[in-house]
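Next up: just one chain, as C-alpha cells, the form predicted on its own.
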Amino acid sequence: MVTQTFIINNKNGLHARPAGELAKIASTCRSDITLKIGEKKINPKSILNIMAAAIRFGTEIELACNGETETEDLKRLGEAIEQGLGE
C-alpha cells in the first residue's frame, strides 16, 4: 500500500467538475483506492461520495492505493490533484 497527502488547491473546493474528474481518473485505476479526510474514509471512484465529503480549498486529504498498480495509480491521481483536476 502506498499513501500520500495532498492539499486541495481548487479555489472552490471539489465541486461537481473536479469531483467528477477525480472519480473518472480513480475509476480507471486497478488498485483499491481510499480517500481519507480527517477520520472520514471514502471511495473516490464515486462522484457522489466525493461531493458528499464537501472537500474545500486548503483541505488536507490522504490517498491510499493498494494493488498491483498502486504506485502508478497514486502518481496519476496525485498529478491530477496538483494540477487542479481540470480547472
Contents of the next structure:
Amino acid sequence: MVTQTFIINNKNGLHARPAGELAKIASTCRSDITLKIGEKKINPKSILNIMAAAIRFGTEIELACNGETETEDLKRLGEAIEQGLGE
Amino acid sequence: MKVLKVKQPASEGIAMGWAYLYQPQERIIADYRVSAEDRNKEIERFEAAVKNAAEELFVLAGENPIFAAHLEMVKDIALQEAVTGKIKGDGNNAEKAVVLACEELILLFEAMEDAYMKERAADIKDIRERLLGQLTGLEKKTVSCEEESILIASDLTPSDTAALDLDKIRGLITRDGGITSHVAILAKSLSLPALVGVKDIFSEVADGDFLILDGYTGELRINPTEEEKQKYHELTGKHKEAEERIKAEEHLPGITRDGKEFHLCANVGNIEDIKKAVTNHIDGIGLFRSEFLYLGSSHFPTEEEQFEAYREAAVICGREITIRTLDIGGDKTLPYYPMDREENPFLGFRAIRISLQEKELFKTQLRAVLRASAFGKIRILFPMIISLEELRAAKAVLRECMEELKAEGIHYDDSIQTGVMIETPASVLCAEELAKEADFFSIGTNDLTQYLLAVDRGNTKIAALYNSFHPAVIRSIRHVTDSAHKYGKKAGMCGEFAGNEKATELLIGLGLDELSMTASLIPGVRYRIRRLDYEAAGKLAEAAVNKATVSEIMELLQ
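Return one more block: the form predicted together with the partner chain, after the form predicted on its own shown previously.
What follows is the entire complex, opening with the chain shown before.
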C-alpha cells in the first residue's frame, strides 16, 4: 500500500465539479483507494461521498492506494489534485 | 403598484416583462413491494434507467459543466449501492428506492453549514427527477412561455434552466436559493437580470402581472404605472450606453479634466489574476497578496519557490508591482503552521507580528523578493504596522538580507521601496513619523474601517455599522495623505473602497495618488476620473472632512 498527503488548493474546496473530476479519475484506477480526512474515511470513487465530506480549501487529505497499480494510481491522482482538478 | 426588495441581487441588469409562474408538475410515484424472485429484474430496470440518464447527461455535459458533474453523480457507486440495497434488501420498487435513496442524500446536503453545499441538494433533486423520468417514461413539462416573460419559480434545477426558452425570457426570479445557486450562476453567465430568495413572490405576484426587475437595486416592481415603465425604459437605455461608453475609454489614462493623472492598479492573489489584470489596461499591481504561495503549498515555500513566483509575477506584470509580505492570522491560517486558538484573532498574532517573530521565514520571503527585484520593478509592503519600531525592525531584516545577497554576489534592486500598510488606528495617528522612514503608504480600508469603528466586518448582526464613508475613516485618509505628501511620499489605497465609484471623487480629492482594486472595477473608476475636476474634488473632500455624520457625507456626494 502507498499513501501520500495533499492540501486541497481549490479556492472553493471540492464542490461538484472538482469532486466529479476526482471521482472520475479514481473510478478508472484499478487499485483500492481510500481518502482520509482526519479520522473520516471515504471512497473517492464516489462523487457524492466526496461532496458530502465538504472538503474545503486548505484541508489536508491522505490518499491510500492498494493493489497492483498502486504507485501509478497515486501519482495520477496526486497530479490531478495538485493541478486543481480541472479548475 | 407594489415593490418587493431583496438585499443583494443575483445578477445585474434591468428586465421588464410579464410574470410567468412556473410550477413543475408533481410526479406521482408508484409504490409497491417486489417479491424476492423479481428483485434482480427490478435492479436491472434501475440499471437501464441509469444508463439512459447517463446518455442524456453526456450530451448535455458538452454545453454545461454542471451536467458533467451530474453525469458522475448519476453513475455514482454510493447512489447505486443505496438504491440497489433498497430494492434487494427491503423489496422496494425501483422508483420508490430512488426516491428514498435521494431523500437521504438531500437531507445530508441540506443539513450542511456551507451555503454552497446546502444548495447542492438541488443537484440531487435534479438527478432524482431524471432517473424517475427514465423509470416512468414520463417527461417533465418543459419551460415554455410567452414572449417577454419574467420566469418565476420556487427553484430551478439545472435541467429546468437548460430547457429555458432564452429568446423569450428577460429575467429570472426564484423564491428559494442564495446568490451562489445555479440560477444565479446561470443568470450571470447569460447576462440575464435575476433575483433569488424572494420569499413572498408567490403570494404577491400572479401569472400575467407586469413586472420590472431591477437587478442593480434588488427591487421588483409589480404592475407599475406607465410613468414608472417609461422611467425604466430610459434607465435601461442609459445603463447600456454607460457600459459602452466605459468600454470605449478603457485604454485611455486615468486623468482628470484639469490634467491630474492617477495610477489605477489591480489587486491580485496569484499569477492567473495578473495575467487577467494586464489585459485590463492597468498602471501596475497595487497589491500582490503573497499568501497564495503559502496557502497553496503543503510546506513553507522555499526561497527558490518564492523567487520563481515573484519573478514570474514581475515579468508578466511588466510595470510596478507591490508585493505585500505574508499576511496570515486573523481569518487566514496555514495547515502546516499550527496557531493557537485566540480570543480575538484579528487583534492577535498575525501579519508583520508573525514575520518579526519568525525571522527565518521572513528572511526567506524577503530574500526571494529581493532576488526577483532584479527582473522587474518591485515594491515591498509591510502589513499591519502599528509603530515605528516595527517598521524599523522590518527594514533591518531587509538590510540584513541585502547584505547577505551582496556577499553572495546575487543581483537585486538596491533602491527597492518599502511601504507601510495603513490599516490600524495607530498607524493613522503615527502617519507623520512613519512617512519619514517609509517610501510609500497603502491604505487598507477593509481592516482600517473595522479597527477604527470597532466593528467586526464578518458579523452580520452589526453589518449596518460597517461603513467606510464614516467621518472617522474619511478624516483618517486625509491625515494619512497629508502626512505622506509632507515628506514627499506617495499614498495609495488598496481596500475595496478604492473601487467604489461613489467614492471616487472624494478619494482623489483627499489626495490619494494611486487606487488599487479588483481589475474588473478599473474601467468604471477610470471613466469617473476622466470626468472629474481635481480642484473641485479637493473642495468636495475638504467639505466631507468637516461633516459630522455618514448621512451628511453621503448627501454631499449625491
